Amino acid sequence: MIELRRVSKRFGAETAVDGISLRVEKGELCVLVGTSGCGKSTTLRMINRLLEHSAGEIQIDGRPVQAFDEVQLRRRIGYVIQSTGLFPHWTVARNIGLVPTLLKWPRARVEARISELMALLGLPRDTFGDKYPDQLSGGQAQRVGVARALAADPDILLMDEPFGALDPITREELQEQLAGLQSRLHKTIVFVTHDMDEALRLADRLVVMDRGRIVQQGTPLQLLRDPASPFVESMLGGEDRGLKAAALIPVSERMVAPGAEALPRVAVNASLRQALALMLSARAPRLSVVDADGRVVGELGLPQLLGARAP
């Protein structure tokens, strides 16, 4: 769906991205993560073109990004950002209605598209739709940001540090909403963030980027378990990499046939690192496994959880 062959970019004598390649595939989530000036929102904005690459080519569907008009380029890309770029003096219908207007959809499928996503993103239209973003909380306008971006269906989503500005318990449910949306909707995303966190999170792919070029990238649990540099091990959290690692890992994976004995109980959704944290809460070193029904359907204790095989 993208492809970044040799990169770059150069503001001057300033060169902020450096030769690098890159390739997202069609409905994967892709995160760009580095610290403050590693090049990752620039690379975020020469793929819609609001930035123009200085070297290499940018492809999308294997069409050179400069085959395309950029401002129809740009309204077939849904773009997030932090500060939700909202019209102020616009209600939210009106705001999230934008794209599909510009692009002349019939007036009834406008209106039937703003009101599904409102729906989607736990806004209802009744309530929030004649509302204005001074209004909103800070999460509810961020929703309010994406559905304005999802709202012309596009294929593509860049997502610019978008969860950045909010609290943490906000932020974190914005991230479980993003999940639970990219489950169903399949839209191929290039997210970028510094939050190391987030990006294990979300990512399918995890790109880790310092001065402009891209240093690893790879799965999750690949980077957590073979960092290619001490930079990436230190943005990976250094020693902490395990527990990380345990919250990607689902007790499904890891768990054994059950037994008799009456044990705490773990959902069979739940990660290593939560099991982990309910062991040494209950001081239980096995615990049982249950699915949605709470019917218990395995064990998991500390040798399984450590990665040990069932004999």
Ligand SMILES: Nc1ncnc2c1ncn2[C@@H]1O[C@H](COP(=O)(O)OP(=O)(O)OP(=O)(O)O)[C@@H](O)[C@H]1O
Given for the second form:
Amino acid sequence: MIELRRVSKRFGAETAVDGISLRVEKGELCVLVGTSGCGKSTTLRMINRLLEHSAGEIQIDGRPVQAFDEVQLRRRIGYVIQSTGLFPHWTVARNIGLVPTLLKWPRARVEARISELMALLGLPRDTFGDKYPDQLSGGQAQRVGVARALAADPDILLMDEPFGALDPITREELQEQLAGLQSRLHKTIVFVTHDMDEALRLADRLVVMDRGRIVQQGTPLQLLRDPASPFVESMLGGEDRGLKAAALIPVSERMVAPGAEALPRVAVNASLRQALALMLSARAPRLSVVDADGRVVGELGLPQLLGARAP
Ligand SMILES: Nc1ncnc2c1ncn2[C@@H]1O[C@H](COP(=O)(O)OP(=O)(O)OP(=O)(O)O)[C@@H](O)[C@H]1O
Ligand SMILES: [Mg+2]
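Having displayed the form predicted alone, please output the structure of the form predicted in complex with the named molecule.
Let's see the whole complex now, leading with the same chain.
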């Protein structure tokens, strides 16, 4: 769906993006991480042509981005930035309706879409529709930014630190909504974040950048298990890597047949990290694995948790 081949961007003498190649398949959520100034935002802006690339090729659905006109690109690509980019003199509702209005949707359909999105993002239109952006909290404004990007139902979303100003609870809620949206509607998403837990939770493909280059890409588990360099390892959390990987693996993947003994219980859909936490707090080297109805469906011991073969 999105393909970059040896793409570079120079600003005067400075090379901000240096020959990166990246393929994002339809329905994939690709997360870009890397230190400040490594070229993440520049990469997003070249995909929607807010910036022209200096070298290489960028294609969407097999067509060079230059071949699309602006209206077509706006319809297909939603864009969310941390500072929201909302128009300060427009109400929240009008901001959200921007792209559908540009696309000349009938008024009634635009209005219905605005109400639908505001409800989806927990901003009831009665309360928030007529407010101006500077009357919102940072987190509310970010949600308006997300609503605006989704308004015309684009098949591609570019999200540049979209949840940065949100409290952890709202943030997790929006992460879940985004993951749901992606799995239900097969949106193709390129997402930039500085929060590694957010990156690991959301990413189908994780891309680590350093000084304008891609230094490693793969699934979160691939990178956690086999970081290509000390830089990638430290980006992924250094010594915490083992715990971060354990958070991505469900208990169901490692459990063995249950015995008759009554043990502390862990849910079958819990992560190995949660199981380990429970072993520590219960001081138990083995746990009973239970399903949603509380039936014992397996057993997990330290050897399984560590990845050893079942005895
Ligand atoms: N319009 C511009 N003109 C000149 N230089 C720019 C421009 N935009 C970005 N740069 C430079 O390009 C490099 C990459 O910037 P970019 O914004 O892509 O980094 P980033 O990875 O998004 O960083 P951050 O995590 O801090 O947002 C930086 O050195 C920046 O100073
Ligand atoms: Mg940036």
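Positions refer to the first chain, counted from 1. Quantities reported herein were computed from a predicted structural model and do not represent experimental measurements. Take the two forms, find the largest set of C-alpha atoms that superpose within 1.5 Å, and that set is the rigid core.
Asker: So, does Arg205 move by 2 Å or more at the CA between the two forms, with the core held fixed?
Answerer: No; that C-alpha moves by less than 2 Å between the two forms.
Asker: Would you say Ser229 moves between the two forms, meaning its CA shifts by 2 Å or more once the core is fitted?
Answerer: No, its C-alpha moves less than 2 Å.
Asker: Core superposed first: is there a CA shift of 2 Å or greater at Glu161 between the two forms?
Answerer: It does not, since the Glu161 C-alpha is displaced less than 2 Å between the two forms after the core fit.
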